[in-house]
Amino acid sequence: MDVLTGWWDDYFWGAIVVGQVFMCSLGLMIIFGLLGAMAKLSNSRVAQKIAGAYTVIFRGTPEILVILLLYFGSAITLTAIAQIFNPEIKFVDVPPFWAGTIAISIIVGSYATETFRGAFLGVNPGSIEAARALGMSNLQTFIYVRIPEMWRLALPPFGNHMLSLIKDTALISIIGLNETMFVAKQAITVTGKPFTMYIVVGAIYLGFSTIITLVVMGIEKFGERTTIGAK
């Protein structure tokens, strides 16, 4: 373990960055997934086609390629826009944190779109009719009936999406984000011990995955107790 001396702090802060990326991308992923699902279930053909293209493109493109295209593409676009107002600007750098966060949330959001769509279709029509009979508006029915029932149906596969999301954070090191994989690469150049350094990274991600799995299991059990109590 002497080889890890001096690197524990770096791994700790790298793990903090992984947690931050995960929490931010989780919120964005839910938004992308819900928007995509609602677009696919809408009566608008344009919205359906846009959502269909979204899921096909981002489910069929390598994740690391999406991260690179978004990172460099957004930098080129922002630089071109900035030069319109100030020609002296040479380059606008995009923070790797936000480029990577948005990229992986879009990718996993394309999978969540199908999960949410299927869950919405599985909502009991009788619950919707009962809500309308009580005089609820479409918005109230969506918030108080559709979303809660959809969420219980979507939770098991959604847990898998969360696991995919935490593992995808490792890919962001390729654009320079100082997270655990990036720390491991730096440590390897100094120590020449790739196996040891990558084992530490694996242990960190296993810890994150275990926590996520336990949280999802706890939420599922709470949902089951709530459903039984309601009956």
The other form holds:
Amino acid sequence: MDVLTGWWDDYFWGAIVVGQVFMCSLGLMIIFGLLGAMAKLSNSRVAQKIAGAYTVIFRGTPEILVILLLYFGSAITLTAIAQIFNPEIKFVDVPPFWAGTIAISIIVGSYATETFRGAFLGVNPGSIEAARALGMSNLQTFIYVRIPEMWRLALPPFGNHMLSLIKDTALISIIGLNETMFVAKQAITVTGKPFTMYIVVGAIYLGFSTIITLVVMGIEKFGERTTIGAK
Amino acid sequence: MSFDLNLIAESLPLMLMGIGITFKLLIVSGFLGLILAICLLLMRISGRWFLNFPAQVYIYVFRGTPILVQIFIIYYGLPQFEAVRDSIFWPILREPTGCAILALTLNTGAYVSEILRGGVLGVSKGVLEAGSALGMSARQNFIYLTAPIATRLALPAYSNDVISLLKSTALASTITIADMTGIARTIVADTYAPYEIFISLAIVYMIFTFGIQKLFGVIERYLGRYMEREG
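Would you generate the structure of this protein in the form predicted in complex with its partner chain, following the form predicted alone above?
All chains and molecules follow, beginning with the one already shown.
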């Protein structure tokens, strides 16, 4: 354990970066998932086709390819755009944080699309009819009836999506984000103890996974507080 | 910025040379992982705490940490120990391919054992009671009733796991293996044309994903041939 002295603070800041990536991509993932589910459930054939392509593409492609494509691709595209306005610019640097965050939220969002779609379909039609009978508008039905019923159904698989999200953050180290994997790499060049350094990374991720699992269990309990005995 | 089709025509055959390695990783670790998963499953359902508990810890650790970290611990980490370098496993652990197969096997084994357990738990009690009533022993019950029914129940989830294993093989490129993704990354480093290379490779992976889905569809229909329901 002596070799770890002096590295704890680096690991701590690396873990903070992992947490930041997770929080940002969680928000984006929910947005992508909801948009995808709405498109799939809409009456527009075009929207259905686009959402269908979205889920097929990102569920069938390795995560690392999407991350590399988004990182290098956006750098090239942004450089080309910047050169239109200012030919002096040689290269636009894309922050790996955002390239990686957007990449993993698009990927996991494609899984969340299916989860949300299934959950919206699982909303009891009787509840919606009751809302109609009470004179609620479409928007009111959506906010007061569909969403509260839907998130309870979506939560267990959604917890798994959050776990994939936290584990996918490790891949962003490939494009040079200074998170825990990156810290480990630096520590190894100094100490020459790769096993110890990567085990610490594993332990940090295990901690994150455990926290997420416990939080999801807590929210599930909270969600069931009004329905206990009703099933 | 342009989309260079000639470049794709030139580099696609190069990338496809990595198919062999990608498939070797997929099939060998898929097969070994399935054996590991069955062992873990038997430990989990044995009803003995000293078998159940280690299996649970194993599954918790391997499902709670990123596969990339696991690959790095095995490839970069294990040689830290003299004992590993002197052991008979060194010829395997010295090679990146051996390490990748080991990491993918250990990882997929944890996931698949949970899928199989879901299948076993899904077998209806009535069937097992019928077996006991016919004078079948617990072992016979497991072999002739639980195993075939659980296989059928677990198959859809298992096919998803084979697809995520295929996607995980792309991570082998991070430890210098020249699988399809590894070759693609080399080409991109030379040509700096991420769109052409990565998108065409993504399409190749999607075709394989589609093929795996179709294959499992056929197996599912074959295993479910007695299950045709009326109405």
